[in-house]
Structure formats: structure tokens, C-alpha cells
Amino acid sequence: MSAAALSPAPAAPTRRDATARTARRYGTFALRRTGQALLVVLLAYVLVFLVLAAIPGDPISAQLENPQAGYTEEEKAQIRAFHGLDRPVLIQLLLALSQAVTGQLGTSLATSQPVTAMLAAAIPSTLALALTALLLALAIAAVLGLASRLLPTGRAGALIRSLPAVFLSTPNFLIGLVLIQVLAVQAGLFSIVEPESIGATLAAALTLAIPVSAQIAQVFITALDEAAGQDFAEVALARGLPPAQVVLRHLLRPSLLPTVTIVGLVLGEVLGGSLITEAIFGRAGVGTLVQKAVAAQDVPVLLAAVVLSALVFVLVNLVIDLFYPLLDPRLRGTEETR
């Protein structure tokens, strides 16, 4: 009997070897991830850095060109100098670079304020708004996904299945003043004058989370349609399973991959809707101090402003790469092997 023959055969693998390998593979298309989102706000800071250093004019080269201001040459040349404008503009990009990596965000050339502490004192209503609308696109999602499944087909499920269009073609501003008007002055559940409170939190919120709320439901419709027409979900009628049950037990879960992919993607409107639903319900946030940063053309708050916005829509985006293949196991492989 050869040498071969008598050698112990290769003990095969164990479960606790194959879940080791499975995390070193997941950890290592987490880092991946992590890197490409790093990499995308790094691209993004330098690209808005150039594109607003090549727009001329600015609030400090206004104010020194006044004759009525009176300033000497000399002082001029200081506050260019502390502004960094007499540098080129790598130069520029290189130190603001390294002071965004410290969280320091340069000064305000309109108000010659740290740009970190005006947005430290915006973005906690542009928070309290985002995810609060967040919360309820995803609420009246969900709710109108699930009435499309389980109401009868006829004039009910019709009237459902319609409203994300009509939610959609309804512009913010409107949905905003028809709010204010009947919550507002007709019920009297909120005061105009005092934007920050609950009341006016929530009618902001809903007015930025209707029409998100219309492109996740035909998201979510749409997908919990292709699962019903699966034979799955036929077998599990065929088996005499309530439509409820058969919807949150078989239907629900496939239809959400593509559900979180489309979150991720409306995050950016619940940004950009901010500016247009602070500006109806007169808050104090984000969206109103890039309104005044634009006015004013103040460069360092309007870089630090988008940059915060990619930073989060990245972010987010990341979160839910990295909670794909958590939600569904078939994809660890297809991503780990990217």
C-alpha cells in the first residue's frame, strides 16, 4: 500500500472555518467601500473648491473696492492676506484641505465667523427636519405599499396605487403653503411665528415628505408586485396562507433591496428640499444659510455647506452598500468577488 494511501485525507472544512472566511471576505469589501466613499469626498471638496474659486467676485473684494470703506493699500493687502486670497488657488486648496481634514472649515468673508460654528448652530433644525421627513416618506411608503397588496382590487387599490404620482407632480413650495394654510391659520395647530416647534417641525417635515415618499412607494409597489407574480408566493397561497401573512412573510423581504437602494438615492432631495421647505416655514437651517452664503457669495461657507451634503449622501449610500449583503446572503459572494 503506497505512502499516499496510508496519508490522512484533508479534514474538511467546519461551519466556524467557513463563517471566518466569510468575514475576512465581508471585512475586506468593507474597507473597499470605505475607501471609494472616502475618495468620492475628497473629489468632491477639490471640485467644488475649483468651480467656486473661478467664480469672480467675492464680499471681501466688494468691500475693499468701496471707495466709501476708505481703506489704504496696505490694508488691503492684510485682510487679503488673513483671508488667504493673495495665495494661488492650489495653494488655497492645499490649506483649506488640511484644515477641513482638522475640522476646521476656514471664516466666514461675509461675516467673518468660524464657518464650523455657523453650521454647528444650523444643523440641528436641518437635522430635526431631515429625518423627521425621513421618517415619514418612509411611514407613508410603507403604508401605501402594503394597502396596494393586501386592499381588493377595484376602485380602492386604483385610488392607492395613484397617489405616488399624484404625490410626485406636486410641487414642494405648494404642498408647503397649502399646509401652513389649513394647519396653521384655518386649525390653529401651529403658530407661523414660531417655526422650531413640534407643530411646525412636523408640517415642514410632511411637506418635504410627500413627494419622497411617492418615489419609495413605486419602488416598493413595484417590487412587492414582481415577488407576488414569483411561485413562491403562489405556493404559499396555494397552501391557504392569509394574503397578510403571505405579504409579510414572503413578499416583504425580497422587496426590500430595492427599496433601501432607492432611500439612499432620495436622500439627496431630503437635502435639497430642505432649502426650499426652510425658506416657506422660515427656519433657521442649513438650506437658509447657503440662501445667505449665495447672496453674499461667501465661498467658504457655501464649500463647506455642499461638501457637508456630500459627505452624508455618501455616507448613507455606504451604509447601505455595506448592508446589502447583510439583508441578503446570495450577495456576499457577488460582492466579495468584485
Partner chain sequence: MTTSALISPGPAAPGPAAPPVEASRLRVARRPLPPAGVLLSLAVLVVVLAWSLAPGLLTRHDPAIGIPDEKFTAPGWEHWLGTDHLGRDLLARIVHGSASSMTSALIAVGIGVVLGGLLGLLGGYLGGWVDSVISRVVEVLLAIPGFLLAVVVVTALGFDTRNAAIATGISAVAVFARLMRAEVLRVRTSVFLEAARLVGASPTTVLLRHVLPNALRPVLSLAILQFGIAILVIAGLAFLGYGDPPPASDWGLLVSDGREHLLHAPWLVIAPGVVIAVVVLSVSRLSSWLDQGRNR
Given for the second form:
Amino acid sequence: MSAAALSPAPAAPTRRDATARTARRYGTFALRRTGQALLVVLLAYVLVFLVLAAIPGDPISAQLENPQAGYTEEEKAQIRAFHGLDRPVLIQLLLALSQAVTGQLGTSLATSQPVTAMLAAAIPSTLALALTALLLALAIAAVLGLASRLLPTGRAGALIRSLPAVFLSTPNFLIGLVLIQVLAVQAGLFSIVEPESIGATLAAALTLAIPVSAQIAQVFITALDEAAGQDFAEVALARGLPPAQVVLRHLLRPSLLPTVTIVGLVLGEVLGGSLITEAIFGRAGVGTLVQKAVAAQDVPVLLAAVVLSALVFVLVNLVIDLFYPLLDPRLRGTEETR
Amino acid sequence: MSSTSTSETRTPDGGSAPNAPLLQVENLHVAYGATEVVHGVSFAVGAGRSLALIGESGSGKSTIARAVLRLLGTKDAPVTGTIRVQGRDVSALREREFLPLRGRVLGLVPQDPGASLNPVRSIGAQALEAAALVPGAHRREEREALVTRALERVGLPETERILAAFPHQLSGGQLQRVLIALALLPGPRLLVADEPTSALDATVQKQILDLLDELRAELGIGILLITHDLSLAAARADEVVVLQDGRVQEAGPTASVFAAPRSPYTRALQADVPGLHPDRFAPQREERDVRRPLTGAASQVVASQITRTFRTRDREVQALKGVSFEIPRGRTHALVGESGSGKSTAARALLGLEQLDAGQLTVGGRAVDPSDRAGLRELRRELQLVHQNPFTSLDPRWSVERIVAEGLNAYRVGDRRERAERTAWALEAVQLPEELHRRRPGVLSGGQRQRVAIARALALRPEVLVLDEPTSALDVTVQAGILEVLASLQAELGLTYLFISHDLGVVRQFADTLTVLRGGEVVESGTVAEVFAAPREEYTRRLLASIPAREGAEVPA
Amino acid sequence: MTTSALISPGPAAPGPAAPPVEASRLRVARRPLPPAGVLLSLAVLVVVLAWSLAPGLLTRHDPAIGIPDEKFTAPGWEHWLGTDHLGRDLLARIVHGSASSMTSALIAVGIGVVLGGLLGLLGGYLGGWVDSVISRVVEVLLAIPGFLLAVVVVTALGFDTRNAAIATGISAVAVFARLMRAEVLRVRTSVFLEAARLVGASPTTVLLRHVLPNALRPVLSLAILQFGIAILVIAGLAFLGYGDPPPASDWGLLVSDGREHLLHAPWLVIAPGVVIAVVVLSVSRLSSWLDQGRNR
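Would you mind generating the form predicted together with its partner chain now that we have the form predicted on its own?
To see the whole picture, the full complex is given below, headed by that same chain.
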């Protein structure tokens, strides 16, 4: 039993005091959450590094040991030392980490290019894809969610409620290939030869958006249903508010909190899913970079791409966390509740 | 409105037919799916009158209220019968035609004020939204003035602070006043009050009920009061309708129904209201006094100067401040108070579930020490607890027998056969039908579950039972059954009870001595007879006055 | 991966508060047949199970040896789902690939449930520094997008279907750990645990007989759902070529093989893709039905 449960209604201190204290608490809360987020990214780097260190062999060694390449022992040692391959794994980790913190991500084992340059070249394509996909997913989810509440119940409602599960069960490579077949080949709406064109980007984004929208829609619909079952919704209806307005004014805001949370979480699906989507549509983004790095056992590139995804994921979710108090007044001025 | 209505009794919108009651319900049937839950209910409420629908859980009273306000999904819950509002048949109206009646003619005062306002929007935003539905309130200033006036009317003068607040920042009583104010805004003719005070403390309950009475007298509003509380209905309603399983058992003017109940159900219901029958358990207690007269021996339970403070980051709450009481062997002592009075903390401390900052608790001469695990384990063979809510205190995945036997197995009492016998004995002592012994709690009613919880506590044959509001989650008829079992067990086994309660009516029936707590301090203590006859403290007097039963008791029973 | 969110909701019917006894008696008296959709889902899963256990009995064609003359035959009476570029019967290949797809999804879920469940149980029940450490590990696992994590792990382990299954399982550990921890925390505050302690139950009894059984049910319902998700993830890995190489006929690999012939033989992509979708949909329908049953 908490003390708060025993106390009577909160005493009302002066408004200014309360606001100052709330702001101070929010400051500490924000700082601590940011610290936690950065720690998580750091640990993710360590984890991925260690997992990838388990790969037997690497392209450099394979090349060096090839007798036809004709490297001298001295040259071999030099090249190994350049890539840091001659040291124990833990030292390699510490070195790589200390450089990564300053933004130096090393050199590709496969192409000998700086990893940062390769990422910089790939990011715009993925960014365009991911943002478009997220916007499309939000739009689809919003339509499905509102339709589930505003349309009369019955066959149409049941159909709308069953759509997310169907969307979610369909493999995105199937969606992508069918879209190419129908939209590009048969309807000629875009050309597969120009993967970065607007039409192709939209089709790729739709491929990515469909399963993602399903997750958002499911959470949104459930949250709306839950809000609709609350006393305040019934009381608002009894007060004479038209049903559609009850949905818009009373159900929407309480439903945003879980929905925003899921939007942050599905970002992971967008980033992960871009791997397959980029492969299908032939886009030169981070996903394709990852795929090439996997094929070439190019550890620095793979590591950098994966940790970058984790960084984006963690930062976006951090921002969402920090926004909660705006959405729910009950979270203002109180300690984090998780 | 539309001219498609064929109703003959239809009157122009807003006007009322002379002599027609505000609300007239005839032969109402409601079904949930294939199961009919309301069977042919009829009643009428006049202007400035109040009618109470009385019934226990499952009686259909809330369903009727929702049918009147048309808040039941028409597809899931088909409603048949006639509902007339101001003489106009509204049962055939389409949704769009019914909308203007909601709020403007029929208002709702909900059951749980804490859940009835949107938690993420300020009171001001919701109040202005409600004011915007008032015909003629076009400008923002007009709406603000309406809201301010309504809030002042319901006894919330600090309107600015209230409007700026979010629901979680106000108390239950304040929220209920806000909700009444919002319901009043469009000037409704009838308020449906669905258990308007069951979520509130006793003293606040009285204030809210008084407010509703005033509004009825002043504005001529009719009130349809939904309640499970017979004494509340007796005190506040002109007429009552007693419901059981969706059927009207009895209806008529309050005075005559309570003076001479005709149906057996009403008689039984009335007999079970604690406030009306202070001597309900007198036979069991007389038997006890004969079989186990009070000896001069040391008290079974002693609390001396117990003190407990909860600390959070920015404040301290003193849950107990130097509280003392004693319970003689084989008797019942009640700790009485409203929420936050410290009564539950005292009970938990006695069980060793809560550390004390100062003071001492002894049971049978042994001190309770939460840090001494072995000592606590020994102590709990002698001292058991019955929790407040039987819907959460039983593991849903265990059978009744297994639940009751758990303590016997844990303490390795006797052999297998002996444990089975003890389990059967405990279940028989609480009169739980044998066919339920192998079932899980999910199929049991609240009363049956609480009997299981008591049997679990009894199985170890303890000397002392702590009863933490053991009937507050149950209907009155069920409550009476549970209390009767407990009273008989005391006579038979000589059990000592520490009885935690907020209900003074039950305390008068059930306890020998009591301590009244407020904010962690003892306000008053003594024998039940003394305190009820002559309360010395103002707070106790207010508590006593807040039991509707005492006013209801004036009605000859 | 936020699979806990996937449990698809039925329309919220804030049903009548019928008295508990009556309601439960009704439930005992006539246990209603599951809805048609659920029965259909069950039928689908039974068929796939049969395919996995006895593929040879259910198709007349050989999945590995084709008839070159019949290559690229469109779906028809002889070849229900058509043939591929070597004239192999597509249905036969799907049927023979199902065992591998099912087993690997099972392995993935097993890893997720056991590892994740254990982590969540320990963290939730012990609390303190154990919980802090476990929670950080789970956060790190959650921070790496699930599919990427699976790709990293399968890269480290080597490309074959078994390793893809293990990688998928590891990427699901965090989801299970989080749900199990939340459930344990929920159950841990239950009044009935306090009641059990008061009648003398030991901490082990409380953990194994009260906490675990009550926390496990939602985790098992997630496991069923996760089975469907694992099929998708493993198919995705196979599609990218991280599973067994051809002539294996894992479902994802079939779609990948069919890609080259998308223009003139679209059934090579669509048939295995639709099979995956139908199986996953059936699994999720079943899971949500079981979940509703629990809440009812």
C-alpha cells in the first residue's frame, strides 16, 4: 500500500511552486532517460561486435592467405595491423568503440572505403523510403481505426477489424513482388529500372507500410475500444454529445498514448523490413549495404549499419517517451511510472 | 421535430403534456443476446419526485437506467416495451431523433465519479463542451457564465481552480459535484442517478444526496435513483420499486413499502439491512456469552501506542499515531473509519505485514515482530486474515479444496487423511455446498468465494481472525449470511475477531467494542452500546449521522 | 518486435455485468462451438501438420526431380499449383518444404519461450539488481530491430535453415522476457499471493504453484502468435538466401527462386507466398481466439 493511497485529495500548493517543481522533475527525468538511451546504444554496439567476432574468418584473411595474391609476411602483418585484426578481440572492441564514439567507423574490409562515406551515400535512399512508409502506415492505420468506430457495426465493421491481421500475415516480399508485377509490369505506373523514382519509392514504401500499418491499427483500434468502454464515454454520450463527437473528442486522445508508443516500436520493423524491400526494388540504401556486407563478411560495415539502426530506434523512442507528459496530464509532475 | 412519428400522445418538443408523468416505463424487456435480463418492468417518475429502483447485483436496475437513456447498444441488447418522456413515446424514435432528449431532458449522474470524466482533458474543456450543447449558448462568454453558475450551484465556489484542474487532481466528492453541475447545464427535467454515492466515503455521501434533494425541491427535477442500499432509498425516495432478477417484486410509496412489505423478497431484503436491525445477531451472541463468559484473563490482542509513518519524496503521511486497543478472548473489536483513517494499516501491522515505527502489538501474550520470520510463521497458526475482496484473494487456478488445504499442507498438519478431514470440516463450517468443493473460484459467487476465504483461514484453527471489511464487496443479503456464519463460529469456537469496517450499521450488529479512527488517530473508543448511545466526539456524531439507515430507521420497520 | 500488440481485438462488447454464478453456469452447461473462422484456421494447421509429417503420402510428384518438358506449366489439373523452371511440381515442393519451415519456426519459438520466459521470471520475481541487469539486456535486444538482429546472428552462425531458426528465436527472446516479467509483476501484487503467504506457503511454493501458472497463460498465447511471426521471419531470411541453399524447398526460398520468373510464371511467387500468408493468418486467428477465451 502506498502512502499516496492513504492521503486525502492532494493539497493545493501555490501554482507557481508546483510548476517549478514539475519542470525540475521533468528535467531530471529527461536527463536520466537520455543517459539510459545512450547506454543502451553503447551496449548494443558491444553486443553486435561480440556476436560478429564469432564469424569464422574474414575477407582480409581469405585474401591474404590466398597463395596467388603473393603477399609477403611483412605486408600481411601490415595489412592485418591496419585493420586491427592482430589484437585480441577485447582490445579490438575497445579501440573500435573509442573511435566509433568520435564518429570514425573504420574502413570496409571488402571495398576499403571509409564506412562513414558508404553509409552517407546509402542513408538518403533509406530515409526517403522509411519516412514515406511510416507516413503511409500512419494514414492507413488512422483510416482503419476511425472507420472501426464511426462506421455502423456489422459486416463492414467486421471486415475492417479483420484487415490488420491479414495485412500482418502477408510476407512483405510477396506484397512487394505483387506490386511490381501489377503496378510496374502490367499497369506501367513506374519503372523497375529506376528504383529511386517517385513511383518506385511509393510502391516500395507501400510494401513496407502494409504490415506496419496493421500493427499500429490493431493497437489503435484496441485503445479506441477500451476508451469506448470507459465510464466517461458513456457519460459524455448521456450528456447529449453526438456519438461521432464522442469518438473525436473523448476517445481519440486517450487512445493516442498506446498508439504513439507502438509507432515508436514499429520503427524497428520499418528499419528491419527495409532490408527485404530494398532488395526487391533494387534500391541502394542501408538495407542493401547490410546485405552486401553480410555476403562479404564485411564486419565494420555490418556493425555500423546495425548500430545506426539501433541508434535511430532508441532516439526516436526517447523522444516519444519525453512527449508522454504532454499527452497525459496524469504523467505530469510525477516520477516516471515504468 | 420530424413529422413521421405516429404516437398519439406526442407533444410539441420541449413542452410537456399536462398530468403526464416525466418518465413512464411500461412493460420493459431487455435482453443481452439470447438471455432476457429485464422482464416486463413498469414504473413512472413525476416532476419533483424521486423514485428508487432497488436491487442487488444482477437485478437489472442499471440495465433499466441504461435502457431509459438509450445507452445500450441496440444490436447487442434489444429493448422492447414503451418508454414515455413527458408523455411522448420515445421508444420508436430513431437515434437522431432521440439525441436532443439526452442531456436536455434526461440527465445522468454516474456511479463512479473518478472514472466518469475524461482523464486527459481539463475539467474546463469538458465543461465548455457540455455548455456548447445547451441551446442558445452560442458565445464563449455565455458558456463560461453557464458553467460558473452551475458549479457554484453545486457547491464548488472556487470555479477557476476547478476548471483548470484535471480529474485526477480532484477528490471523489468534488468530481461528483462537477458531474452533477455538467448534468444540470442544459436544464434537464429528470436525473438518472446510478448509485451516485457508492464510490464515496460516508460523510461525502450524505453531502451529495443532500445536494440532489435540494435540486429536486428547487428546480422541480425528477430523480430516478438506482441503488442497492435499502436504507438510502428509504431515506431519499418518495416511491420505491424493488427488483429481483429483472422482475418487479414490489412497488409503491416508500413509507408503505417499508412499513408493510408484501413480497417475501422485500421482507428478506429489509431484514438484512444492518442499520434497520441492530439486534440481528443477538441470538448467536447470547449463546456465545453463555458458553464462553468473559473471564478476567489477559486480553488476546493488545495494541499499545502503535505508530507508523509513510514517507514519499515530498511528504510524510502519518498512517497511525499512537493507537491503542485491546480485545478480550472470544470477543469482537471493530476498527472504524473512512478511507485513509489508518484502519487497514493497523490490521496489516497486527499480521506482521507492516513495520511499526513505535509501539507494540501482542497476540496471546506474544509480541508481533515482522523481522522474525520463524516467529511470524508460528504466530500465523494462531492469527489469520480474511481479505476484503474475495474476487482477488483466491488463486483462480486452484480448486476450492486445494485453496482451503494450502495452510494445512504448508504447516504439515497431521497426515493426509487428517488434512482432508480438516478441509471438509472448514468448508462445512462456512456452509459451502459440497458440489462446489472441487470447482475453481471462477464458478463461485462473491458470497461463496468469501466463505472459501473464511474456510481457508479457519482450517489452521487459529485463535484470532482479522476481518478486513469482509463484506464490503458483497450484497446485503449475502453480507448477512457471511456475518451469521462468523457470529456462529465465534460462539462455537471462541474465536477473537478484529473487525475492520467503514459501515457503522454492521459494526453495531456485529462488534462488542470499537475504536473510531481518523487520520491515524483514535477519535473515540468504548463499547458499541456506549458509543452509539452517546457519541462524545463531533466526528463520531457526523459519521453516525451519515448512515442513511438511521434516518430510514425512523420509518417503522 | 511488438507482438504483444498483435493480438487482434474483437469488437469491444462491454457486456452486461451478469452475476458470476449465472454466467459461469451457462459456460459449463453449453460450451459453444468455436466460430467458423477458428475452425477453418484449425483445419489449415492440421493440413500443414499432415504435410510436415507425411509429405510423401500427400503428393504424387517428386519435389526434387522435374520433367523438363513440363517446365513452367501453369496451374491446372495435373499440376495444381503449376511447375517451375525445371518442371518440378510446385505443390510437391511446398508440401516437402513444410516440415523444414514448421520445425524451424518451432525451434525459434522454443528458444524464445524458454530463454525469454526464464529471464522474465527471474527478473520479475527476484527484483533488485538481477532485475536491473536483465532489464538492461532486454532493452539492448529490443533496441536492435528484430530482423536485423536475426541477420547478424545468422551471419555469425553460418547460413543454413537451422541457424536461421536459432537467430529468429534469439531475436524473439526480448519480447517473451518483457511479457513474462510484466505478467510476473502483475501476479506478484495479487492479493491471493499474500493470502498464500499468510497461511504459511513457502517462497518456492508461491513461485512455482501460484506465480508461474498464473503468469504462463498469456506467455503461451504469445508463443502461438510468435509461431506465426517466426514463419514470416524465417521465410524472410530464406528469401534473402540465409537459409539452406537449393534444392531445399523452404517456403521463403521458393518465393526467392520464383522471382526470376515473375513475369512469365507469377504462380511461382504467388503460390508459396499465399501459403505462408494463410498459415500465419490461421495461427494468429487461433491465438486471438484463445486469448479472448482467457479474458472472457
